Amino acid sequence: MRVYMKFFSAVYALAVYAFIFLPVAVLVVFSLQSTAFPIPPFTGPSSRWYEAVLNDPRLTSALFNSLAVAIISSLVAVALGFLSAWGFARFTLPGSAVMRGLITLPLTVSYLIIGMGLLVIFNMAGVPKNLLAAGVGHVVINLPLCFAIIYSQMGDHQINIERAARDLGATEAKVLWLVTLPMLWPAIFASLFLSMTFSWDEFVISFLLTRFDTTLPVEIWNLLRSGLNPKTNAVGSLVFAVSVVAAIIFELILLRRRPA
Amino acid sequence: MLVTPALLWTLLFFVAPFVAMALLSLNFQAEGGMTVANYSQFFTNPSYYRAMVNSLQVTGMVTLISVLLAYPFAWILAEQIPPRLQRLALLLAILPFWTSYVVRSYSWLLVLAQNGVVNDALLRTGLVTEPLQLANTRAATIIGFVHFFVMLLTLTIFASLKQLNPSYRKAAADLGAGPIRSFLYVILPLTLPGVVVGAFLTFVLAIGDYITPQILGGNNELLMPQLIMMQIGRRGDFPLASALALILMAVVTIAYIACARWLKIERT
């Protein structure tokens, strides 16, 4: 009995672990490909697909715009999301819990409908299609998540701290910016970190909101167009080794505090 | 105030268009007047209302199928797997999550497609003798969806296997219940509520979802994502993409209703 068990969960965790990796796997494989075409036989390895990705100024210019629109808008959100949180576990305000059910309700609603009310006002507003309308749509998915992590950080005990620290006659600043800042550092990184992830991987919000310059995951759409393609493999798989790389950086980070 | 620029942001880019999508779903007019047509037009025109009904099929199926291969999946990560490698099992598991979400449809689209890896395999084992049709159907969606979605049940499933104290199954194996009875009467029932909540987020992120069903589906059946961005996109009606994000919207609420009483049920 005991063994069988053991058996079939090998076969079937190797069986889901096979799944999941199989699309990356086909992804990567054929990104090396010589040919044309990304569909077995396999004919590499050659690097010409990688070259021509970085040899195309759309791509490498929709690289610099994701990374642009990802930084700014979540540090916007990260910004948005401290003071609020800080303000709602300071003071208590009239209405407080509405006005906290508020700022996280965007959480719950698709980014296809955010993205269209968006587009709606926009044009209702004459506001033109461009990378700052889409950054404003990325604050408002990111702003209740940081919100939201940052918020559930904030105990009785930091206040605690804060009011000893006021006592030994530090100014507003140097509490804020010698003890508040980094006694959350953990959870303002974490929630910098994740809202740069969802902004930089965020794709119907851009596709609606931006028109000529736009962030690599609408450009990724743009070629899916010319159907299977390796070009395609290589980007796919270039975002693929970026992403992972800033997981571990992230993990290493944080890891890095836990022994002390 | 602190709160102000966020409760700023919040109403005027969440909360304002959503006021402008409901006044352009009843065509408001500012000399006072307004129609349901747009609504009426989901419930009469059976194109529509078909849309709505694949949705609600394809992402159950898609509910359904992810939670029964993340369960036992998850349960092994956390009871077969020694300690000290779990950590690296459920990152590995969880390692495709970071390509891109595009990209992520696209590789299933590369492994599905005509002349793809899986149709090659099928033709050489001479299991099959002409390729598969397999891209552009509604089974590539859930496969692509379903893909997703494992990783992510798989690691809620996986912390509320953990979040178990472990005396429940001591406790049932002194009362006498075997593996088997110790895992039907005490951890699946602890467990459930977690589940539930993993598989109202996977509802709820699937039926909002247009890439999937866009690149992997085709546009031989549409589901409401895309048929919402068939009316943005090739036939600028914005009245009636409006009303039927509301009306996407309104499942989704009726979704949580349901999905937040179990629980308070569950929980008393």
Second form
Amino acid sequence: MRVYMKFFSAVYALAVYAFIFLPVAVLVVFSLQSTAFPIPPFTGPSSRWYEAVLNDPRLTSALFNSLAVAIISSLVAVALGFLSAWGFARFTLPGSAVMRGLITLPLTVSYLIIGMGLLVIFNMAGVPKNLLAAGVGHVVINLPLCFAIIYSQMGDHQINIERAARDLGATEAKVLWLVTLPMLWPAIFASLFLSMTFSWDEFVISFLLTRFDTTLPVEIWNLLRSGLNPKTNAVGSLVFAVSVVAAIIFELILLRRRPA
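So that was the form predicted together with its partner chain. Now I'd like the form predicted on its own, please.
So it's only the chain below, everything else dropped.
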């Protein structure tokens, strides 16, 4: 009986992983197609389409735009999320439960609704469509996530350690910088990583709030309007590769921290 259970468990696990990774595998394989049509039979491998992507100024510009928006907006979202979580966890504020609910409310709202609301506000304020507007939109959608992750890790034991630091003569700024931040480092790093991942892949808000300088998902959508081709597969494979590299770096950093 146990042999059958192990067999069916293995088959089930393989089916799940195939369901998840088979589309990505097909994307990567046909990005190496040497002909102009991403259809069987496979005629490769060839780096032709990766060279075409790297030689395309619009795609390379969109790639760097996505990286800049992801990094800067994530840093801002983490900073604001940490300060908000620290304020709610360490101080008694009137109506704090309601305000915490309002901060996390965007997690339940569609990105399309948030993007349309920001578009109306920016039009009223005279803010043009650009990467700055898209970055603000990414902060809006990532800040609630950062707040929720960091706030969930602020426990009573940390309060006692902070009190001990104050009793030893540390100022509030030193307590925050030398005690609170190191204790919350895993939560802060996790929220930063997730924010960068979501911002890197985000399309709707970037599409609504940019015009000439766009992010990579918007450029991929522009390519797809003319139909599938190995060039779009190459771009998608590069996006997937960046996500994989970021995940590996995240795991390596965690593994280095565990022995300590």
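If you superpose the two forms and keep the largest set of C-alpha atoms that fall within 1.5 Å, you have the rigid core. This is a predicted model, so every value here is computed, not measured. Numbering follows the first chain given and starts at 1.
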Core-aligned C-alpha movement of F240 between the two forms reaching 2 Å: no
